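Below, in structure tokens: the form predicted on its own, a single chain.
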Amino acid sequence: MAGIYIYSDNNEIAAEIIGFAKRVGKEAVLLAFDEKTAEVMGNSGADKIYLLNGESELVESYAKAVAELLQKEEAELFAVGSTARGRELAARAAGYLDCALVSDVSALSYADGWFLAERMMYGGLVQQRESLDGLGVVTVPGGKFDPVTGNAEVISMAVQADRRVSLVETAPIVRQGADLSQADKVVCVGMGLDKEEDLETARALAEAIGAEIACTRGIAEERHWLPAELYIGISGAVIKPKLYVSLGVSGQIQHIFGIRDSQLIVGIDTNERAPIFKAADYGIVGDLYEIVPLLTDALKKQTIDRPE
């Protein structure tokens, strides 16, 4: 059957790409290798979920029966949330298939026939638009499309693993900081803080809107004050928070990629040319350190004066 074939890990960007096959009239298949994601995902909207049953718990192992599967089946496109294990999928079918294959794409589409996708390329400096002709792999980051909802067939099938990939040593992942991917409001510091400690006002202010903390790289792997799981960009964590708050933060283009889906942006900085204020739908030009201290403030006291 035709139609768009859909992977994740990641259950809620599964849903999400459900979505995106749904509101573009298309019949959404997801592909599950355990029995507990097909229960999981049976209300997720999609029209069938095959169960695909093998002896390996490696899913990139099972990229030639996907490959298989989707050639079999017609499939128009083979949608995979863009995680390391979702990448090893996508690349390894896209080979297998010897078609295109588009990865982290910014925004996908369906017109007249074709798969439009656009991603970021060359650091964020420039955006391409591709359309796929006949059978395509995109890989898709979270937060790009509604999930809808609805009842799925499910459809066991046998698949065969291939025996070349083994699983030789697993070591659970020590993360130190918020997901930021799922946070409502983020906080974000940069090079303009002068010390460690000032990491406190960011703090402060984080906690009167009720937001989490994030950084820059630079904050992350040069001064080490934070977490390399809270740095935003190209490279790093990719939001879309309701607000996101910077706190001497230049905004270069690579930083401006992984915050441009937020609904509302705002930046404080000294320097009145930088490139966070073109981004910016608000912008302070000023010392943070006056700034902010006075922002906590007038935030905390709007907190306690509002009535019950």
Ligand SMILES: Cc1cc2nc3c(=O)[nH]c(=O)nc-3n(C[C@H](O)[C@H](O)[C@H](O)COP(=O)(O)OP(=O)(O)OC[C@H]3O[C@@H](n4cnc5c(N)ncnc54)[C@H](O)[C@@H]3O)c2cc1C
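Numbering follows the first chain given and starts at 1. Definition used throughout: the rigid core is the maximal C-alpha set that superposes within 1.5 Å between two forms. None of these values were measured; they are calculated from a predicted model. What changes on going to the form predicted in complex with the ligand:
- With a cut-off of 2 Å and the rigid core superposed, Pro293 has a Cα displacement that reaches or exceeds the cut-off between the two forms.
- Residue displacement note: Asp133 has its CA displaced by under 2 Å between the two forms (rigid core superposed).
- A movement of the C-alpha atom of Gly210 reaching 2 angstroms or beyond is seen between the two forms when the two forms are aligned on their rigid core.
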Given for the second form:
Amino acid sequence: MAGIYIYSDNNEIAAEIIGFAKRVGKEAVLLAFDEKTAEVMGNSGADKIYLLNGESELVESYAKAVAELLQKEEAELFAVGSTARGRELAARAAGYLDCALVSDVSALSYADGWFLAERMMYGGLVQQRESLDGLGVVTVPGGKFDPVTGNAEVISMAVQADRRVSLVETAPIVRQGADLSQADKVVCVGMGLDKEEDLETARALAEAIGAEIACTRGIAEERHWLPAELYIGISGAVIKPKLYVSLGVSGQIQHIFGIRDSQLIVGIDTNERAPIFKAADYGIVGDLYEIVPLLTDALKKQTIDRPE
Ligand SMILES: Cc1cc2nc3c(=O)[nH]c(=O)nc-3n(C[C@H](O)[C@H](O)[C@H](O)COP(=O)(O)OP(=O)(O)OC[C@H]3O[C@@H](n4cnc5c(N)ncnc54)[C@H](O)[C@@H]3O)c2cc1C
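Could the form predicted in complex with the ligand be shown next, to go alongside the form predicted on its own?
Below: every chain and molecule of the assembly, starting with the one above.
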């Protein structure tokens, strides 16, 4: 059975890829490794769900079995959600299949018998388009396609796991900051901030508008003023808030990658040529140390004066 074979440990991404498959007129076959996923995804619009039963808890241990299944069924594409687990499986399956792997695509389409993928290269400086000749593997981040609905047939099959790596222990990750992907409003600080104490200036503004604090990579990874999970960009968090306000952020492409889906971008920077002003809907050229306290006071006053 030809078609697009899909896996993600994130059900939303899996549903979105199924949506893509159906929209380009392909069979959508979802791979699930546990009964709960197969059940939850029963209305995802997939044509089939293969419930792969084996002994390992590590999905990537089934890469060889998945590759053999794809080959046997003459799959056209293996589309995997770009999560840590998904990338593990995708890379190994592509290895067993000896086929192309296009990772973290920013766009995926199908035309005239070809799958076309786009992805950022060189830290976001170049957008590359690639076409896949024959069966290939792609990894797809969330938010790229709309899901569909429809009942799927569930077919169970036993698969052999590669037991050379096994799970020893799992421990929850203790988050140090907010989940930026869900934030409605974000105030982002950049290297234009002089001292760590000055974060309070940004926090006061964030509090006045009910925003989360975020930063550029240098603030997190060079200065260590904020946790790494709070930096935005191509190698950090990708956000889509209603409002993004930057303070002393130059707006390099690697940072813009993470904010370009924001509904309203406001940039404050002393340098009128800073690239942030190309991305911004509103720009204020000036010293953040003068502007931000004034803005915070005005916004607080507006909140207080606003009639119920
Ligand atoms: C492969 C790769 C991946 C990367 N990934 C990321 C990423 O995911 N996220 C990320 O953020 N970066 C990333 N970077 C780094 C990125 O290229 C930039 O260096 C970084 O985003 C710049 O951070 P910044 O804007 O805080 O600092 P700068 O570029 O130094 O900008 C500081 C800004 O502050 C302004 N300023 C100074 N004083 C004031 C003041 N008093 N008031 C107002 N404005 C002031 C300056 O005019 C300047 O525009 C990556 C780089 C590479 C090579």
